[in-house]
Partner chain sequence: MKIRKKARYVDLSLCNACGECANVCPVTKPDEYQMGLSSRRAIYIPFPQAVPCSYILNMDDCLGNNPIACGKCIEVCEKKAINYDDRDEIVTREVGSIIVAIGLDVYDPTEMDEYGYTRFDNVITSMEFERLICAGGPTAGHFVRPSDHQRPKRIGFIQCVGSRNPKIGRPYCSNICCMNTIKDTLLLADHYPDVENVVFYQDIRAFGKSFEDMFQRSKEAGTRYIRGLPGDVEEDPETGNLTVTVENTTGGQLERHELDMLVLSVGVQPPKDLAKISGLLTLSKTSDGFFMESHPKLKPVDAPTRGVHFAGFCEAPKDIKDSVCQAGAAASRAGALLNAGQIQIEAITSRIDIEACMKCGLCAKVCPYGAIVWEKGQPAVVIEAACAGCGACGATCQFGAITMRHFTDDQLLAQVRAVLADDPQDKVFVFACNWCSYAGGDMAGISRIRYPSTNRVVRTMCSARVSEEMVLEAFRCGAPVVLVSGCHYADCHYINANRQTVKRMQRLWNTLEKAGVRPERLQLEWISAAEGQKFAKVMEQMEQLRKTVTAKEIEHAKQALKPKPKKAARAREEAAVPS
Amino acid sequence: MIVNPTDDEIRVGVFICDCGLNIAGAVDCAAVTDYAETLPDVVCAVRNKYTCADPGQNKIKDAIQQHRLNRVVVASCTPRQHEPTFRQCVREAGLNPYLMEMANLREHCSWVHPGDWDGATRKAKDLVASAVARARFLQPQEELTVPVTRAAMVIGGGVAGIEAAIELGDAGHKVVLVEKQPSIGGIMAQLDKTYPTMDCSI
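Can I get the structure for only this chain, the form predicted alone?
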């Protein structure tokens, strides 16, 4: 069951991931964690070796309960890889999954600045600060389920339209094919022969 925050106080938890050496090999993760603790509305900052692993996720869940967090920022790898993981994690802890924000410290920072320790660390701090700022404006969202009618309209009765209608019909959809000309076939129906076999086009 999702429990949405009821008070107006924003309480952000920041979770910095080493990602093994993928991030920690190029970024001072300890300094980034210390910096995160100084940001507005941040009530805890935690560093993990692998935040996506079960121990890291358990730390997020424990911190949500212990610090009464109503926003979570995970600074790790790309959201394309683990945003569903962390959304499910905060959901299991009783927080709306859309109250979680991510900062990409791997693809956007450590992997593009491998030889610049100080610069990469400064950039990581900026990415975390930006994610915390965004998190402060997050609102709980609920996913809706809507019915889908298994029907399709194909506009154009040329070769592509005919093939699309056949494929959709074979997949179990009701299909309506709309063509503005008196007959279907499009340009293909106007040709006498087709290359390379020189067969009749119809």
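From a predicted model like this one, the values you see are computed outputs, not experimental measurements. Rigid core here is just the name for the largest C-alpha set that superposes within 1.5 Å across the two forms. Residue numbers count along the first chain shown, from 1. Compared with the form predicted in complex with its partner chain:
Within the set Thr38, Asp118, Gln65, Val146, the hinge between the two rigid parts that rotate between the two forms is located at Val146. Rigid-body analysis on C-alpha atoms gives a rotation of 34° for the smaller part relative to the larger between the two forms.
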Second form
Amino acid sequence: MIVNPTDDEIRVGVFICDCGLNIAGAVDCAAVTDYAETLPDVVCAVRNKYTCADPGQNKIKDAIQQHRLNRVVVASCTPRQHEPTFRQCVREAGLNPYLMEMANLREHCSWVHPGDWDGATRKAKDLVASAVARARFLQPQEELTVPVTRAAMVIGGGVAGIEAAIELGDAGHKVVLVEKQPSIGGIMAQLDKTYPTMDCSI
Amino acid sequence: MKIRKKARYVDLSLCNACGECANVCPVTKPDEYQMGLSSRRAIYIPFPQAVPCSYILNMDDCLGNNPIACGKCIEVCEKKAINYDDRDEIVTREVGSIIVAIGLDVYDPTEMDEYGYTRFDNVITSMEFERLICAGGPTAGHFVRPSDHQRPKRIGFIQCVGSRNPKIGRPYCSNICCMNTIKDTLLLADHYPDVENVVFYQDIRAFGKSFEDMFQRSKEAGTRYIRGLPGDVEEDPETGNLTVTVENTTGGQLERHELDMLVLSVGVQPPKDLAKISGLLTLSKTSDGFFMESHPKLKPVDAPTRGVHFAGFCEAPKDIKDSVCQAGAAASRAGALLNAGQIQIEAITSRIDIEACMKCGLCAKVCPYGAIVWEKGQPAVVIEAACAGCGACGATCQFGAITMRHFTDDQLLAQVRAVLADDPQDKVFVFACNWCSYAGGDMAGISRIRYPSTNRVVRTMCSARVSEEMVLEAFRCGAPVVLVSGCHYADCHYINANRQTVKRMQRLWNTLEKAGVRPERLQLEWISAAEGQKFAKVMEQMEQLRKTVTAKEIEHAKQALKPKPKKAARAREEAAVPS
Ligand SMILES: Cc1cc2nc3c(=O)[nH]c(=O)nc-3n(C[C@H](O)[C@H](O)[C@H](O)COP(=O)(O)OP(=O)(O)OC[C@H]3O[C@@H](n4cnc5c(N)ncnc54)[C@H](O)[C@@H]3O)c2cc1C
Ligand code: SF4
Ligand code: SF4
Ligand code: SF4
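Since the one above is the form predicted alone, can you give the form predicted in complex with its partner chain too?
Every component of the complex follows; first up is the chain already shown.
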């Protein structure tokens, strides 16, 4: 079991995002940036208006070069939205994408604690501290590539399923359409005329 | 994927749909296609334009499938297409992508007795209306009412039947019924210029392209729109006519309308098989019961499970045009994956250190995917391509032999310690799983639902990744309350890994009890990705609970839960002794 970060020297860069006013409107981003600088192994903390936009991403890339960063923490929105974006960003700067960690200051903080400036700022600091603590233990990882069988299955033969199957078929893919009833058609086959065109359904 | 190919008892390749068989079949059954408004035989074609265009024999309806009992159809079929010995077949197909398009079920208004659907002949549903007005329907398109087969002149429509009604647990708008009723009034006015249509509604939702125009045309054609849903429907047993009592909320007056016929504009609901498909493909549902997409705005046709996409109604109520649009999008998403021909698996898989493994085999038992191979006396081995990365094994191994890549013990424990470094007494410590509870927190954010700012969330892929050690460490660091949260029990993104969560929580509650720590301080909640509201509510409850925890209690837990020295070493010895 690893007890301490293994690299000879851990160098973390923290990038705090205002997200316009989405985060900066409810969280003291300046204070969070100052705080981040005090955390162990953090060598730079940078505040951005929009970290996901090109200028924001370029700042990350520049800082990786300039400060020889080997860990990156982006404190912005939910990783469920932009983790792929920032993984790609650090990869372009030569870092393994798994050396990037995010702190969710928007969905989990500013958006749910408006008007609670102190509480939200305190929480934002903790979320950054948590991400930095985790980042110090991050290791480069390699993804496994597995082949995908070049065939699709569509479950349900209503208008949606039929349309999807035709599209895939037209694109040259093998498609299995599975329908539970004796005939395809779904609800639409039972309709007379259909809005808005008032033409027959089948 | 395994598919049950159901027996048709009629050979598709031979049947030319001549219909001789149905002519001789003595059985009559309600015709499902015509909403039971006419009958069919035991051997039948679902509807004339059916695809495949072939007859089918329903064995449950058939009198007796040997020539002594009946066997009439087999005698007349010149093509020798009928085979009573046909059996269901299981076919297996390997696919790289799946599009789920299982549609909808139409609401059955029986429970809403106030509208008299089961009591009065001339109260029908909008689905039955479709068959009655259709040239291919049981009356060849002559619109007559069921009681006396006369043409009704005064026709009422009640909107939102089984929709937008939280009292019967159906709060959502069904999306299609307003426009469907507008369509119906136009069809009636077109066929029968003397018709008098009345529509009872709460709001008319005519928001799509050219919809408002249709609404205006319906009004120009003489349809009266009355804002208010009837409280009561009565029937005159003599005439079969109906009287509807309604509060017209525009003017506030009580009105009575005598009608010849009443159409219930019924809502729609998630299809019956949704739960089954959901279980097979580890998908999740919204609070309305439809499928939950990966992101409501940015990934509207992707399921959280990679390679699975949604099309049509099963994702949310929508009309044909939207279903077709979504189907195109889903096909394009699926096509992209198929074209790539390969997929990258996130590097969040389990690794076992053969040196450290004590060969106990526990990890293999808890793995929902059977991705760990273990034989007695041998160290356990992970098959990486089969590992989905839930982390249940990592939290189970007592010997530190398992490293969960990218969610290691070190990383998670470091987060626990960092979060609780200062003023832990003011914080509620939360472990949330990526797919449901963390996403539920995101949903609360997207919906701007406020809750106390005292919670601190640490994300794991699955709640089963949270080990006993992590929870105990949080208490040792002074957390007043620890919450472990995951997907609803039956909706676990990792088949059923969250069963391990429950078992572990049970053990932890015992541990706390024995140590004299109030077990309520450790909480377990299931919050789905759609439940932003619930996430906020739970955080509020946790904050209330936190306030009840005293400084003395926190201090006691810190001491009482201190790790016993050399526990790992002792366990190692015990496991080495052959039992
Ligand atoms: C009364 C009424 C009137 C309507 N009028 C209009 C209109 O005028 N204009 C308009 O645009 N829209 C209208 N709609 C809406 C329209 O019917 C839907 O938008 C459309 O049918 C959705 O298509 P779908 O393919 O998603 O679902 P469906 O039509 O429900 O098709 C789903 C298919 O999946 C199959 N299936 C289900 N479970 C399984 C399983 N486990 N395995 C295999 N197959 C399965 C079903 O048998 C079915 O064939 C109306 C709806 C209703 C109820
Ligand atoms: S008689 Fe034979 S060919 Fe004709 S419809 Fe029936 S099964 Fe088909
Ligand atoms: S579409 Fe209209 S009738 Fe249907 S539920 Fe919504 S408001 Fe009610
Ligand atoms: S639980 Fe741990 S010690 Fe037991 S077999 Fe699995 S890896 Fe080895």
